[in-house]
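Next up: just one chain, as structure tokens, the form predicted on its own.
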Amino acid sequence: MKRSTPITIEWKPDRNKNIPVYKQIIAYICEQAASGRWPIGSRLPSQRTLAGMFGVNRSTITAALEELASYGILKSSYGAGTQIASNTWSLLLPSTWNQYVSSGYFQANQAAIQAINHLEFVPDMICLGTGEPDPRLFPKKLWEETLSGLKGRIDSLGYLEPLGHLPLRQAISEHMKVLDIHVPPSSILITSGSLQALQLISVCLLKTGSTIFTEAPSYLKSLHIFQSEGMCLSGIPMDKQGISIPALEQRLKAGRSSGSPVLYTIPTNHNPTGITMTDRRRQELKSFCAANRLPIIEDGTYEELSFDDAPLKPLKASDKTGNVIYLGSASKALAPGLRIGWVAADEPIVQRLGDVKMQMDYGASSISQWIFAEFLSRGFYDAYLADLKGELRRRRDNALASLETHFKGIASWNIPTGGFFIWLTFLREISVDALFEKAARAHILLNPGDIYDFKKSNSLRLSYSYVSCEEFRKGAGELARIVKEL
């Protein structure tokens, strides 16, 4: 939006909320500024016009604007009216940089996600939505043995080759055979987490204007990686078996002229719903995509966290034509801070991605690659996964029992067969925003469904991976009490 573009408002405060109307207006204006929809320098309509747009009286607008001005978000001057002066974080920057903060092409996080990222580090917060393994489950002894095994073997931590540390790619190539994915080390690229893999794909392989089909809801909706590159996300409904093929077909036919389409999917232990796509649906999806020349980005981040003894095979397992790009990661099972992910695809694809990655950061962390290669090759990773899945199953069962105790008659939920997440949907419409705020004040952190969905959501993404059984029971009980008060 340029400064000359008039501001439009298609939102009104909710008078049924327990939050004062002027506070809702303050939060709305802050969100517009933080998201970049109202860049610094944008001029607000007159107070009379704003009152009409928001459906409130002028005194309410005056109170909201005065408070925003006291924060430094707004400024008023004769002849220029009231303008956006800051998008909150730019207040911390030297004044000469303020004008540049909203100029970059990469979009800011949603305001809710920014709040979650901050609240996750507040002491004594019960994080019921955090999609990470509990730090208390970290395998300290195996890690110490891994580091001990590397003593004297690392004589340099210089840059590694463009595709990544060869011993690590060899170890990953062997490891993925368990998933029935057979790719040589030359078809594997090491990335700084799976998020970087998505960013590389967006800048290397896709055109501006392309359409990215994905499940609705989807983890991808919570990111701005593809949107920042001028691409459109299109959410495809799901059922208990996974993504809807008829809905995908209909959307594909309707949008063929909007650029080269791609499908992004998490078929196993889906984030955020926890659904695992059935084998039949997988076969139908692969056949449909092959017939329609629709490339697939398969996110296998939660692939190895299935509780079944014979988990379903990834889409990549039977990919004979190179139609599937597979993303793997050590972040969810082992350690987010390790920042190791990988791409498995045809050699020309990984060569292209690797070339651009070298221009971005000259390779993922050398020490992390050495460590994970050792952890994999010595069999420690498989041993750790077996223990982790046992603990996650126990926590899942505890979470389901807690929900049955506190949320029966209030909400419905799925029963995941692996991963971290339970998708809970309230039976009556409630204000998830108000629930988020009240829960945060009670030191319970939630991940609202709106973050992941393409429409207004009446759901929460609950995670049993980050908290102990006792913490989940306590948090669920308090959360149920708050819900009943709304």
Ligand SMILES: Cc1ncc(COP(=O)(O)O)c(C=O)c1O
Second form
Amino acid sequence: MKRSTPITIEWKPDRNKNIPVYKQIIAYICEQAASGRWPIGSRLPSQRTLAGMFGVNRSTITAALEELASYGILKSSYGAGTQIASNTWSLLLPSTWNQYVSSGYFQANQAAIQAINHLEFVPDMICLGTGEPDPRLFPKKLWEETLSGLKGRIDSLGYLEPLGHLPLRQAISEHMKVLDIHVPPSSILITSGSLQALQLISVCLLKTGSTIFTEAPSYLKSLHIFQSEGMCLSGIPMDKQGISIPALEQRLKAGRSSGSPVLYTIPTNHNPTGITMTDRRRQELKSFCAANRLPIIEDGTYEELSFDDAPLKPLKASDKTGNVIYLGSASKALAPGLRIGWVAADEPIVQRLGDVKMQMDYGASSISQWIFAEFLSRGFYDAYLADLKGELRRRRDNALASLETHFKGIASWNIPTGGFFIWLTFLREISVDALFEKAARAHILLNPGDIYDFKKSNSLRLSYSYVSCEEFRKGAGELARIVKEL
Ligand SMILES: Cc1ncc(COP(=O)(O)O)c(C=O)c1O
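One more: the block was the form predicted on its own; return the form predicted in complex with the ligand.
Let us now look at the entire complex, which starts with that chain.
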């Protein structure tokens, strides 16, 4: 048998470092193997000797050697002890990268959201909180017509200009006139969903340390886009008419000194509460923001889903000064997988966002932009939307009736006038975390209020968009039973 090379160790882990001792040992052994100082076949001293050399417990050595063996860097065999088995980068890489996993500045998702993102794909799960249109409502025929309309017309799928596909921007500019938003195509930037628009705003327009005022609860709280950039979210209470202006005023006065504050608001079919800001509140909010030079990000992601025949105008509609950046999306009324959203704002703003977007991804998917442009310009969107809203209204009524049957005396809730969501608050304090877990075991997926709120929440975001009437009824009945047992 070939004699293995003896190895020497003149190193000890540094206990003052932030890195766990066993990870330092792993890194040290990897480095020795990768540099060739410990060639393949080198035999390591016994675990007891290693523990003495490194000045650590034997269990620390065992943990480090097991991890190295799992990467294939070490192997143990009877009679030959533990030897270096590999020094290739491909095998060493996992341990090196593992140390970097959470080094980046972007914060991880909340644990509950990570769980939801997986559980949504479990078959037979009744998703009572999912903020998406039911895939069974997908307008197959319309899309088939749209796609066949494009037959032979797509002459290239190259990168598009920085603001996005011109025919799409023209179609969106035309489309937004119904909302009384009048902006030329040069003031529209196509993004990969409105989510990307938020990210672009955070990296292009806002300073680290700035305060973002928003409704409490808010969709924004479920993301870490602004916090990851070192900004601070400040949740402003809502009433049935929308965000509370006296509370905003108080908060603004108290914290104005930090960075350049902005207001992020979802006035129409708010996520997660389903509240639509009244017209009066909209006017007051606009005057307040203008007087206090507080710029507004208006999230119109659910704009088109109001059941009212004469929906309220967005804040952007009468914006003469450019104080409002408006975000639109094709996700909620049509297809989230298209990943198409847009920003409507003054030209210097969209130019700046577009320039950075080019550095990030060279533009939203060209094929999606072609398809959505075709969809809009074919002129059947209005009829489709009327059908979708009819169905959503039917589902809302069914959801409210189910809650009346199963949750009377247990919880209170609001009556949304559009969108997907009902905000349900339990009358007695319950552990929403425990409810989430028990419900998931019973194949009911919930969106706990904590995800969106700024304080401990006793609420759930319910959604009637993703499940059929029957599924909602069944899910609500089962949920009420679990709540009573808690
Ligand atoms: C209020 C709000 N804004 C933005 C988004 C992001 O949507 P998308 O990126 O799909 O356009 C969502 C998605 O749930 C949302 O609820």
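Computed from a prediction, not measured in an experiment: that's the story for all the values here. We call the rigid core the largest set of C-alpha positions that still match within 1.5 Å between the two forms. Positions refer to the first chain, counted from 1.
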My question is whether Ala64 is one of the residues whose C-alpha shifts by 2 Å or more between the two forms, given a fit on the rigid core. yes
